[in-house]
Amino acid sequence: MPVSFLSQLQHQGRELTGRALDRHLRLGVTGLSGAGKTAFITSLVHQLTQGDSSDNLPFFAVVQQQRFLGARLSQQPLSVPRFALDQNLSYLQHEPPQWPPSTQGFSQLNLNLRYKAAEGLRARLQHSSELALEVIDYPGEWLLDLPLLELTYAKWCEFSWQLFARPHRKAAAEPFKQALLSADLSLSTPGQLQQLTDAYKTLMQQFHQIPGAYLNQPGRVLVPGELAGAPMLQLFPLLPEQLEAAPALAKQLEQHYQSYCQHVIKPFYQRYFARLDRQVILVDCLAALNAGADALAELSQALKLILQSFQYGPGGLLSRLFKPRIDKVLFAASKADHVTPEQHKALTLLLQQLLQQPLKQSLYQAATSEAMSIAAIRASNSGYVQVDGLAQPCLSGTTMTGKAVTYFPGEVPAAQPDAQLFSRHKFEFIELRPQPWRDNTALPHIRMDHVLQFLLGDKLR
């Protein structure tokens, strides 16, 4: 028998009795590009092993009640790749600092954590208990996937060009547009197929890096992973008009687009997200307001999207071992740090209003749910200045250039902005390098002892 397949196995046994006896949580960290789940994953991880004391995380129960034992990094089965922790922290220690890259694969990481229990048979029974906990990252670029299951490629090509047509979009997606209108779509030889396929790559890599273009589909043709250059990823949309006057070609794109649901999607979305437990939903709204009305209008459609592929509600004993649903769900307001701190709590209300239908579904499903504005890995000290005699609030960082600034990044508006505001006002929340950090130390932070609390709280009990 293979290593990896009993290593397999035995995870499964082991996952199976915790859940059985609720000592086992598996937690997703869900978010678009640039939100900032690679800082959360490495900050919540770091906090939990090196950070648990109380003047850090004095929010955090069993931390304060010096009940917290402390956790460890357990085994994984094998065949799972490991979350780059030790990687993610040596970059915050470079000279200067930087922020560790992006997600460019599926990762997971275990964690054993030991409490003494404050309440219950446990208390009275055991000297200590134990809580399994995983924690799964995976590129922000492949949950823009899960929508694609209720869509039709017909609907897709729909959904796609109405997207193209907005006008932060508009002119990047011009040269694919002549390019669909020029080719003979007749032919559909490989040949063809492959280099109007390039030509979609293109513009999705142009996409990417337009400030609030969120919806890119397939995300894996962004990052691929082990699927590079197969087949099913030879797929982009038609014009709506092209369907029905090249149905050789529409037809061999559908065979793809089926595929790709089939045996990507549906796979990696039962593997992995159908097992949730908890959640968090980060979300970066400066970025977005920093892009415009129509880029926050598309963060809140994205967010909408993604969020009716989960299953939220209550978890009884069943739920938990055959069926689990997400029970408790954070949002989280990336960033807080790149803002004043009496601005956080107008964060926290953009933020709600964005998710505004997302919270209703969660709390119409019996989930518990929470909006805060955090940051993972504080990036800047707040404070004040003294202008005309009053005192004014700033914050001092570094600017991703090296620049040492101290400045007052302006107000968060506490509701969406409309379209007029936009015309007459400039957003320009600016982004800033990590503070110099020293590893025998906690990550600075914002908040992660309430997520720590909202999280795990009551299973630490």
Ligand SMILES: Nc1nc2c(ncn2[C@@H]2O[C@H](COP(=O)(O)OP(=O)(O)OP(=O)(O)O)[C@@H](O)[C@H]2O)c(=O)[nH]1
Given for the second form:
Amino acid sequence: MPVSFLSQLQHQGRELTGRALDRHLRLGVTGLSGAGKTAFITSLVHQLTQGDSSDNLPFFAVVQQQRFLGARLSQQPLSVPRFALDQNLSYLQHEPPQWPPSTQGFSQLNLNLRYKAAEGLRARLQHSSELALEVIDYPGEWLLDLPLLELTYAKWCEFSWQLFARPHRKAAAEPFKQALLSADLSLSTPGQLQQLTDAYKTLMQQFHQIPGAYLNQPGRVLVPGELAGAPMLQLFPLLPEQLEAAPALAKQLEQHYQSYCQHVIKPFYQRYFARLDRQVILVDCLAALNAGADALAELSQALKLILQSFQYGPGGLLSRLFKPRIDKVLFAASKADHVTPEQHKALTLLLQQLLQQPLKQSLYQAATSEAMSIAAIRASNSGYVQVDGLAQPCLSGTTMTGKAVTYFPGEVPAAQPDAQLFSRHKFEFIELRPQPWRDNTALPHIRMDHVLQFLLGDKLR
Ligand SMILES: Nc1nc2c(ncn2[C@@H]2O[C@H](COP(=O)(O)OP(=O)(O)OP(=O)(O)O)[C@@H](O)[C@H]2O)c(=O)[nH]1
Ligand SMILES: [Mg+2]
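Now that the form predicted on its own has been shown, please provide the structure of the form predicted in complex with the named molecule.
What follows is the entire complex, opening with the chain shown before.
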């Protein structure tokens, strides 16, 4: 029997026992590319594994009550790469400091948290208790594949071309549209299929550069991972009117589409998302505001499509064992260190509106949810400057080009602004370099202690 299969069986056995005893938690970190998943996981794990964190995590009860005995990395399936925690931390220690790069594949990290139980039988019988925590990281582009499971190839073509007609995408999509219109689709040769595939890949790469063009599908065209060169990635949306006009090509593309759904998206979903206990949904609202009205609308649409793939509800013992559902959801507006603290409330309200308005309320009703503005790795310091005798809030930090700045980044609208406001006002929340950071010191953050308390607090009592 192959070693990896054996190790997987052992791992599943441990997970099932852990679940039965309610000692196992699988955390889903969900977010589009650039939302801040890798920074979030890096910070979360570092906050848990570094030594004394009581000064850095004032709202994390188990730490404040001095019951937290520490966390260490534990065994994980041999077939999945380990999350590159040390490597990510080392980027922050570069001279000048850098952010970890965009993620190109899966990785996972398993942690064992040790703590003293506060009350009940466990506290009396055991010196220490344990909770196994499992977190995975993956390229945000792949998340956008989940909604494809609900669509046929023909419906996807329709959806794509409606999307490509939007103002911020139309010009970029024109050359690919012309390539499709001028191709003799009745030929359907391998060379032609590859040419059009390459043209679609170029288009996707251009979309990727357009701020606010979030919904780029299929995700593996942009980040193929281990599938680079696989025939099923010869996949692009024909113009809807071409589906009947070029039946042979349409049929072939539909086969590739079905194969992609079956062999890429379904296993991805089942392996990493179908068994989540808790979920963090990270959203970079500020970048969308910078990019304008179309961006904000597309962000809201992308989130709505993705979140429909998850199941929410309380986890009773049986359901936890055999059909786990997400019982706690944290909506987090990421990179809150890009605005002054008194704007955090508005940022949180904007996030709630973006996420909840398009979704039926009932989707979340079964789960406990909370929304907050956070910075996994705080890159700015906030303070006040005197202007005409009045104290004005400000931030100080270093821009990505290395310039030290002290500034007021502007106000955050507490609700989705209408297109008119965007035409009058340009939002400019600038990106900042991480602050210099030394190993063995706490990572600066905003509200990661609240995050830990919400996600883990009840399991560490
Ligand atoms: N100021 C600030 N910037 C952040 C923070 N978290 C992430 N960023 C910025 O956002 C960028 C993207 O963050 P990542 O953590 O790589 O995002 P991701 O969701 O993992 O993206 P993919 O791997 O492409 O899916 C970083 O390179 C930083 O520039 C934060 O807490 N504060
Ligand atoms: Mg990442």
